[in-house]
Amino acid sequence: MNNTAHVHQLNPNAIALCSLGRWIASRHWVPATGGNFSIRQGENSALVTASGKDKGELSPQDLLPVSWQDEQLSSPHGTPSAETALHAELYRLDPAIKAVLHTHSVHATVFSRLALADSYLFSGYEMQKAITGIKSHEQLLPLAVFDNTQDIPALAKQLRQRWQQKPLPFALLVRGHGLYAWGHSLEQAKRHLEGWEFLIHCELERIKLTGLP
């Protein structure tokens, strides 16, 4: 074991982060080694999980140190996540953001292929105040929906543009691809991530109930 894993082995943020990506595996949101999770270590830094790592057996040691400089990432120890970038860009966005996780849920991709504005409105369900900053069933609460594209840093450049507008309220879904969320706590990431796959499930089962929209 190098140095690195080991003391990643004994980093409470890692044991953390392993621990809740366990849990998302669990519930299928991230299959064939499918998403990426990162937690925030330092003002320019984070741990990253590795490329084609099975999230439902994630340890310590999968895992990458990460940082960024403007717009350069490094990573010494490995090959980390393809959208690392987009992790590091909401890390520059938002110096409060502790965690980001990307998943894969059927229901998200699905939906993301039938969200065909750049932003979806839910509003109606109680649930929506598991979104921080939501109080009332009544509020709108809007899901920016981007294009899915390989180019990674031309999608961090989108979502750089769209923040400028209006922070996104703590998640985004990719068409075709899956959803982003997180949160100023990974306690809260995990809140953001199963509330907003609740509520993307909701509006599918409706649209498949009632064909509208």
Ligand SMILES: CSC[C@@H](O)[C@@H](O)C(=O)COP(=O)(O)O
Contents of the next structure:
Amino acid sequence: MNNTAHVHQLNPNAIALCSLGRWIASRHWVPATGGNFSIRQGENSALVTASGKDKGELSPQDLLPVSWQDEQLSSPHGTPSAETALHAELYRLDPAIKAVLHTHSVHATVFSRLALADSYLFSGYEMQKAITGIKSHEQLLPLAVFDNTQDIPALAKQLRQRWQQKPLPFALLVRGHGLYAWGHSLEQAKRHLEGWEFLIHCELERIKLTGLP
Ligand SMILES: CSC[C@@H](O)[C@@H](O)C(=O)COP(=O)(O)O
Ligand SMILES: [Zn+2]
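If the one shown is the form predicted on its own, what is the structure of the form predicted together with this ligand?
Below is the whole assembly, all chains and molecules, this chain first.
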């Protein structure tokens, strides 16, 4: 075992993220190596999942240290997620963000293709209060929707433009692709992910039953 692997084995953040990956996979939100996760390590760096791994079978060595001071967003220890630039942009936009979780659930993927505008407003759900800052089911809760692209730096640029108009409430949806959720701790990121997945599932069911988007 080299030094880096040894350090990661003992890193409680890495261990916690691997364990959360198993829970997320048990919900069927990261099929076929889809999804990626990260946890902040410092002001300018995070541990990011290695590309192409089964996110339900991560071990600490699969979490690669990446610094966004280096424009390459590379790691000497392997190839970080293809979507690392989006994680890095979120960490740059809000220094309070501690963890970012990206999933490919069936519900979020299908819903994202029905949400045709660049934002979808949720209202009327008690579960909206799972999102930090939301105090009532009557409050309007917007979910930003971006078109999918393989150009992740371009997507990160769109995110920055949208965020500068108004910070996003702990999630965004990429059309035909999946959900990103984040938080000011790993536990909060998990709660936001579960809350948003629940809200999206409910809206999808409502649209299926009523035909009304
Ligand atoms: C299984 S295809 C999914 C990928 O294209 C991508 O969207 C994804 O979420 C996982 O990419 P990865 O590079 O493993 O982090
Ligand atoms: Zn993805």
